[in-house]
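Below sits a lone chain in structure tokens, taken as the form predicted on its own.
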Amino acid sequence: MTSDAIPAAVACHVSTRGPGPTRLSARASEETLRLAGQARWQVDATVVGSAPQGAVARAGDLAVLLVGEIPDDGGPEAVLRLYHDLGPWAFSELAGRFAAVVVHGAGERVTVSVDHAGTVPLYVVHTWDGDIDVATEAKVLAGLGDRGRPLPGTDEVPGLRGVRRLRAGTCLTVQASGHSRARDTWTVPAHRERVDPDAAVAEVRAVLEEAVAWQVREPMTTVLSGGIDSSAVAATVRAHSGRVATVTMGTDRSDEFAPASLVARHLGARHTQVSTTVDSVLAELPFVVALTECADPAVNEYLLPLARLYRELPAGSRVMTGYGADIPLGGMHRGQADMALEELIVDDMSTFDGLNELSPNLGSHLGLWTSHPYWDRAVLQRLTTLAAGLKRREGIDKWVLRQAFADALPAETVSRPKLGIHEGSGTTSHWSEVLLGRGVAAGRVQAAKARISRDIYDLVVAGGQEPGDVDLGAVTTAVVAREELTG
């Protein structure tokens, strides 16, 4: 698969113990290439991609692997320039969506760091013999962590001993002799600007124009709803190429059909309807857990639409979404005065590292790269530091993107309530109403959810089976009978 839209690498798994077996999720062109190299200090990488060589770039003892992509092209060369003049402090001046490894001399010496939100994980086992292994998937290095030690920046993933999870906006600098140093390189801003109304308005409008901007490539296809974030997107994707390519898919329960058709008539787009099941889309529950390595239910019940929706979508493509406004903006929260409605941003802002809810996995093991222009770090920026007052006002809950993009989409989409795809998609009714007919009690549904995830995440990711061999049914027959959940 070769494709402009797909970054030259999707997944890694660097190693110091050589090639070894790999299971990564993405599915495309993989190739082992030798990073450095010296006597015990060998370092192989496993890299998944469109054109998996592109993905390392070498000058002197320095060799920097990017996954991802950052903004103006910039491939792993200019990150190995940014980086000889500033070592590790070099992550901090760059946007984009990636994870890089930077090796030194033979292997002594590994640097690895994740974006501004880890929209790119990255897991890291550092044995107490001084190996280092560094994967963009946590179910790779299962069984390596028994002798891992400790390291700053990072969390231990559950369910797997010893490997440990590199914090969003971190950059982590580990030695074969044993000390490790970790550096923030963003973090989420602490402070509001009490903007003028029409300012913000405009601001909020250019940045996420800059976003789709960079993160544009052909093929692409843009993900419609028709409420305010994604019409939004496509507007601009419209507004920037002159075109624009959109899909919805709805459900034998429910659709968004009306709404989003009526955005894409009013953009002249080239739109397509998706129909399925919506037993198809709970479906995918197995896989959105191995793909993004992520027990939490809410999380995966947002992304089981997305995930069956990507199936629909040819390999090679670039998918962009609405994803994610909701978490700066306080969408999730109507009905709340400024202050109640800042403290719980705050809340959502603090919580979201680890959930992996903008992983690119669940998109590459079909070929796909998608990309979320609301996490785009300089869009996340402008929206989180805007006040309480500019995100609901007038009792209008994202009053500031609703006002961005007023004279670009039609009046009804502007005003349209909030509906999230697994609402619109009859996706959470439905698994609701499955549990019920199981016996679950209306008060114990979401714990039965809960269980329910972190049985499969013990199954696909600590337990390393393969999600198509999961049988949901069982899954939840087992936790039903198991748990206190019928009364």
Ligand code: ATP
Given for the second form:
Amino acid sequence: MTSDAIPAAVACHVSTRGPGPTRLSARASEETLRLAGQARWQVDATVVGSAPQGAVARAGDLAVLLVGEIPDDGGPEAVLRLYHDLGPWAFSELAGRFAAVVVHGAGERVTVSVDHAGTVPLYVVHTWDGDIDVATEAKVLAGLGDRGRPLPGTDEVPGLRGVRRLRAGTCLTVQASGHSRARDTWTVPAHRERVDPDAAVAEVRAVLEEAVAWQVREPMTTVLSGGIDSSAVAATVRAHSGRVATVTMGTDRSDEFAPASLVARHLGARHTQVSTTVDSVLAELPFVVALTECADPAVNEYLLPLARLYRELPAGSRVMTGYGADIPLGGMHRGQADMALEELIVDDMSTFDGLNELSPNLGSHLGLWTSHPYWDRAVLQRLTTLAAGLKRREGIDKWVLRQAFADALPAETVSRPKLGIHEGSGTTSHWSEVLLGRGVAAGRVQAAKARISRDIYDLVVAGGQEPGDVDLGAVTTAVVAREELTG
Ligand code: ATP
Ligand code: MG
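Switch from the form predicted on its own to the form predicted together with this ligand and give that structure.
Below is the whole assembly, all chains and molecules, this chain first.
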């Protein structure tokens, strides 16, 4: 599949054990490339993307594989140049949505890194025999990790012994000798800056404009709810490109068609509405768990409607979302005092790693590439370091963002209260009702969702089962029969 909208590489599996079959979920062109072939390590990569060869740059004894993208159309060559000068510290200067693997041609050293927020996840197994496997999905490494070594800068993946996930904003170097070292390339800012409210408003708009500008590639669709987060993104795309295509999904249970249409009309967007059943949204659960490789029920509930909507979009296109703005802005904590809001934002920003909410896998298994401008490095940095008093001001949540787009959107949109995607689509209430209908007690619904998510995780991540073969009804029946959920 060749499309400018899709990066040269969207997924990879790099191995020193020789080229072999792998089971990456991403759908695009797939090629096996040799990254290094001398000395102790022979390093082969299975790369999936629009142009797998174009994801690799080489010079001297270095080979760089870039999965995802970095600003200014800098491909793997830009990473290579920076790495040549700075070594692993190159990654502390790189913004983007990427994972990267650097191999020293003689094969004595492999360096892996992910972006500031780990938005493109990377998993590693380094065996005591000296082999190393790196992949953008944990499940493809299942079974390799039984003799995996502990590695700095990583966390073990639940249910997959010895498979380790590289932490967000981390660069890890593994030597053939067995020595390894991790470096932080970005950490969540703990400080807050006193910024004049007008300046903060202008800066938020400016950083979002830059983040959108470097990630716009046609064909592209902005997934729009008519909430402030996605409406601001759509307005920014419109301002940058002179046009915007938007799509809104609703279900037989609930939709946000009216507020989304209002925004689309205001922006002169090419707008589409997708109607589906809430049952078909819930049926995405095995796919969502398989693709995020995360058993967190809340995260999966947010992603269910998006996963369903992505099925309606043409392969080879790019999707831009307003996902994730609420985390640095504290948007879901309405009615908190400033001090409490600050604490909650600190908590939320310290627990995102490993949830894989922004993982490209959710789109790339359908041949799509997703981008989430609120988690662009500069945007995230700006939003996080603003004081809570600018995030909720005059009783208005996400004040700074609403102000930043007050002149670009209808007044009704700017003041519209937050409605989570899981609420606006009826996903949360529908799933709860299904469980209540199975006899789960009201106070145990959350526990039931957590158990079901974990059981599915064990099947599709740890167990290697195809998500399409998982019967959600049967898993639910088994969980309800096994656990104390009805009393
Ligand atoms: P707000 O947080 O103020 O409601 P929002 O609706 O844009 O703003 P979320 O509710 O957090 O943000 O939803 C996350 C993202 O998912 C949205 O920014 C949007 O890109 C996408 N999204 C949510 N609901 C829909 C929908 N019904 N149709 C299409 N995309 C949606
Ligand atoms: Mg919303």
